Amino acid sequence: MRLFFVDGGQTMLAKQYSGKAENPRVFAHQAADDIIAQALQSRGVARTKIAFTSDRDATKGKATKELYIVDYDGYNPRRVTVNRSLNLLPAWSPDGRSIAYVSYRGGIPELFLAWIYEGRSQNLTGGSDKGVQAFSPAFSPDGKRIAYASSRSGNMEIWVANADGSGARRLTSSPALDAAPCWSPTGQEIAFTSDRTGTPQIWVMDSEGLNVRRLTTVGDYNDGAVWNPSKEHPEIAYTSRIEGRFQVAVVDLATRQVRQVTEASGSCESPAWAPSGRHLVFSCVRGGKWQIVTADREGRRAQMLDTGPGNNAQPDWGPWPTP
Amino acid sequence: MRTKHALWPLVNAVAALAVLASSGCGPKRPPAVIAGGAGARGGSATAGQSGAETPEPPFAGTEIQPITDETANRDDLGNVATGDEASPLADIYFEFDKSDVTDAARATLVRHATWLAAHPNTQVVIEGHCDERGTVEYNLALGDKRAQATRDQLVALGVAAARLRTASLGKERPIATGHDETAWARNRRAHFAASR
């Protein structure tokens, strides 16, 4: 590959790649990342992956949802779960080797960890006989802990456990519902949804559960916070009800200014950040079905990914590949 | 760098060329840079930062695997969440965005408590469901509140708590697939999956 200035002819970047031609997309993605690195001095996401849930395998009378993984552009779908149950809310581990998710395969919603390159899974919440419902797993940035929502204490609260599910302890204790936790890039804070003031809003606390304060003040329905992983962009994306529809919005943590990322005629929800913090993935209703959409952090260059048939939703953008 | 307009069509072209030029040798692995600046032939000598670094491989030689420790095609939902399966216990319904058990629902639960007293070996998973309006995660929390409120009522009516488990389905498994108030009202429900 040679990259040069058209008008001057100077070479900007020159590389050769070798390997098997059977998977040419790998070369194109590597080249794309090299070009981004050279031209924009930032790390590209062309070799990252996106996980999501899909009902494409549902049969009549059996409304199943299974987890799938695609390349960042929607190609190359790989099925992860095969249990013909509901499998929801995938959350990548920071090393990209596993995905935490909610599965109903044991009869109630529990957390599992899918070791995606080994084809095995691990129950994180103790087994369905324990009766512990859990939702919305989120790995800490160092991969050592998982935050999640659980009603095991009788009411939906935020819990944190070790990455293997051990040592679970409760962070919130509000009679209201507390749900959908996410970590700050430093791992020192957790944002979550709470309706303790009457409507669902985004709140922030430190990772020990102290210093709880409300973040969102615009709108009467905000949920599903995700913290931009880039320290250059201190901001949180979330789903907000705006004029009767759900849209992806971003709140700047310094100014508290809110910007609306989607302006869909259907609904959009479930945003997740690319590891660069420069792009978002979310799901939108397009043509009567939920589809995976990517856009930059301002909402420009929105692109619906052709990930395959069915409703495709609840995406999570995986980390950069690591050796 | 100069203008992006001049640059990007060229980028696409060279990326395509890179793919065509790749040969089929070696094990399946991500492309490795075998020549950096030295690989540039012709053109100006004023190469920019020619990348000689080796790209980080993703997990070398590995492919994403389906989970094989789950039994494929096993109907392992067992007693839960099959949505519209026949249950000896009728569904109860909720108002929009509410988890309070209505008077009509309470009357149904009285009958359920009587039935459960007559069937002492039956275990029940109470599923809390929501209509499609609202977000995934808030609806999972709301479905949980509906299931818990229903369980609390049954316990108050004398059903042993140990026979009852709860499971929130949120908006993930609607029984009615329409997008109007008729469908929404049917989906705001607690379903009783009974097993012996």
Given for the second form:
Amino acid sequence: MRLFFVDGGQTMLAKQYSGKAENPRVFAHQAADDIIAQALQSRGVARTKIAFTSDRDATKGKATKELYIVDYDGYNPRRVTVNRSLNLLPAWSPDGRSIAYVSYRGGIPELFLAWIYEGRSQNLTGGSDKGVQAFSPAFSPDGKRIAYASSRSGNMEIWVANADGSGARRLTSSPALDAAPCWSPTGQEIAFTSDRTGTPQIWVMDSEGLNVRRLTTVGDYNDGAVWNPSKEHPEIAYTSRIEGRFQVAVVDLATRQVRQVTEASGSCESPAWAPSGRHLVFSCVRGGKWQIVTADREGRRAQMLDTGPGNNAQPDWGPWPTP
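Got the form predicted in complex with the partner chain; any chance of the form predicted on its own too?
Chain alone follows, minus partners and molecules.
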């Protein structure tokens, strides 16, 4: 692979790749990342993966959804769960070795952790009080803790535990429903959804549960916050109901200005950031089905990924591969 300056013809980069020829896409992704690093002085995302949930394996009369992972461009789908139940809301660990998710395999929603390259899983919230529901797992940036929503105290609140599920402690205490936590890039703050003022809105608190304040004020239904991992762009993406449809919006944390990222005729939901913070992935209704879509952080150059049949939704963009 050679990269040239067009004007002067000088070589910017020259590199040779070796390995098995059966999958040339591996070399193409490596070359793409090398070009981005050389030309833009930034890390590329061509070797990252996206997790999502799909009903493509459902049989007639039984509602099931399984987790899948694909390359960042939608190729090479790989099934992660095989339990013929509802498996939802995947969340990558920072090291890219495991995915936390919600599963109804035991009859109620509980949190599980799947080691995707080892073929094993662990129940993170089982063994607590019987009948306790848990939703929306989110790893801290250092991978040592996991935040989630749980009914353990009798009401849906935000909890934090060690990454293996031990040491769980409650952060919020409100008669309202608190759910869908996400961590700031520093790990010092957590954004979450709460209807404590009447409608679902995005709120922010310190990672210890203190200094709770409302973030969103535009829109009557805002949910599913995700913090941009880039320090260059202090902002949070989320799902917002706009003119009767759900769309993806982003709020600037410094100015509180909101920009609408999607303007689809169908609904768009469940945004997640690329590890660079320069792109978003989300799910939109296309042709009567939910499909995975990527776009830059402004919503431009939107592209639907051909991830396979069925309804494909709730994507989460994985981290950069470890060296």
